[in-house]
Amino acid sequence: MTDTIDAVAADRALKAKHRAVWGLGDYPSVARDLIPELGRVLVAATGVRRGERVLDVAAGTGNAAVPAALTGAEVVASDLTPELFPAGRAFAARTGAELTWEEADAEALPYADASFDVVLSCVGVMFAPHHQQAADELVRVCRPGGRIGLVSWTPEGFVGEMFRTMKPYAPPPPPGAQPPPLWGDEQHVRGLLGDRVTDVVARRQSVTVSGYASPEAWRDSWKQVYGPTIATYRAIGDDPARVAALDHDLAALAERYDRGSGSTVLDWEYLVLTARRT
């Protein structure tokens, strides 16, 4: 019994301190300037139709939540940080969009069995620490015959190189926690899925993000409106040397990447996957 309680208190712990990060910089910004169009590709992909019955996991602000209400279904937008609802709340009056947002934790949806007819998550769900906890409950809600579609950051793309950039700097994540950017592997989400789905078909994309000066304008920016990167500079905030170090590496990746002339174009690869449940 001891156990039990100490593995739920230690679950709470780890899903605040999620909450938190994704509360810190300015999410909205980059969902809304940066990568709007991911969203879009996602909806397409999965061919969400006027009259279903959608979820979107991990929602954020909207970013695939909104185009799919935009088609006539009915949507709820999920994620363990309602912070980002107000700004999502905005983007879909904005568009006219109409939808139900909820507080729900990736690993522990609050919805029955079968529930909806597409299950969506828009660089969100890989986020969640523990992949077959998440992917389980993917399929768990969509009925037999639905839809699974996921957009996610690849591990050799430039958003999965930076996170490895940042790893050496950041505390070490919780036992039993995966990273993110596995979820931009095919085989690692057909593996998480399993023989609960069929008709796997899996796409890499890139989105291209520009209009900073430099690399450096690039990585001073990304200190200041990304959560997972503010929190790794917090954690070695005392250290002048580390912080120093962590600037070089990232301002070296958006260098190595950057394909500009006289400003910084980078280009992020993601996976597009989709499946529909047996």
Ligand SMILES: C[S@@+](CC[C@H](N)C(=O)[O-])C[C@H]1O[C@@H](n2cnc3c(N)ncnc32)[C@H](O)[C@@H]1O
The other form holds:
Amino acid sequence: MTDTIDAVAADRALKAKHRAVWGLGDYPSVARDLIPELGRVLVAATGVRRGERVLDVAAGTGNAAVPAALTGAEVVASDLTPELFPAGRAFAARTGAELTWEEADAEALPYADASFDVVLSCVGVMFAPHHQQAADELVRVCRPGGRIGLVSWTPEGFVGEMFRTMKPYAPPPPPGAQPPPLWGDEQHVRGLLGDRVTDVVARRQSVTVSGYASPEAWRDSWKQVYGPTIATYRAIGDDPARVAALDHDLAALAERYDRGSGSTVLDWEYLVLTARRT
Ligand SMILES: C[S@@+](CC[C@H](N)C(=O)[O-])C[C@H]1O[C@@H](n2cnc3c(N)ncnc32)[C@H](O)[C@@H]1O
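The block above covers the form predicted alone; next, return the form predicted in complex with the named molecule.
Below is the whole assembly, all chains and molecules, this chain first.
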């Protein structure tokens, strides 16, 4: 009994920490300026239609939820970090989309079984620490015959490498937490969803991120806007040598991927996976 209470308290503390991380910096600018096409890609890949009930899990500022709502679907944008919703509501207002915003942990969704026709997550559910628990929730709330659609950064792509680069500098994850980019591995996701889905279709593609004068300029911007990177720098903030080393490693990563001439151009690979609930 005490063990259960301790586990619940530990999970609450972990989620509060994650919520604080995603509230750091300026995630709305990342979704708006760098990766807006990912939401549209996911909505198209999943074939969202007018009148369908759609849940976007870990929706952030509605990168997928807003284009889904613009099809005429009835959309709920859910996320652990409601601090992101004002920017999401502003995005929706700018585009004329109407949808509902609800605070929810992807690992314990507050929705009935089979209550959505389509369940989406755009580089979102991958950040829930317990992959099987989160996958079980995606499956549970999707009706039989409904669709699940996921966009996830791949382990081998730029963002997967960025997380590997930051790992030695970040505090160790709690026991049982799994690395987010595993959701970019098709076999991993097939294993999580199991025989509860059919018609799995997966493809890898990239979003191009540009507009930076140099790899260092990308790094300096990124460490201002992206919560997990800001949190990693905070963890080593009292050690200038480690800060300098992480500065070096992130710029070196961007330099390795840079295919621009005159300015920095990076391709960030992701997996688009869709499946039908049996
Ligand atoms: C990279 S952002 C993606 C947001 C949005 N889907 C997009 O495409 O821009 C990751 C999101 O996952 C959310 N998140 C992290 N852990 C979560 C959890 N356990 N449950 C629900 N959302 C979570 C964060 O609050 C954040 O909004």
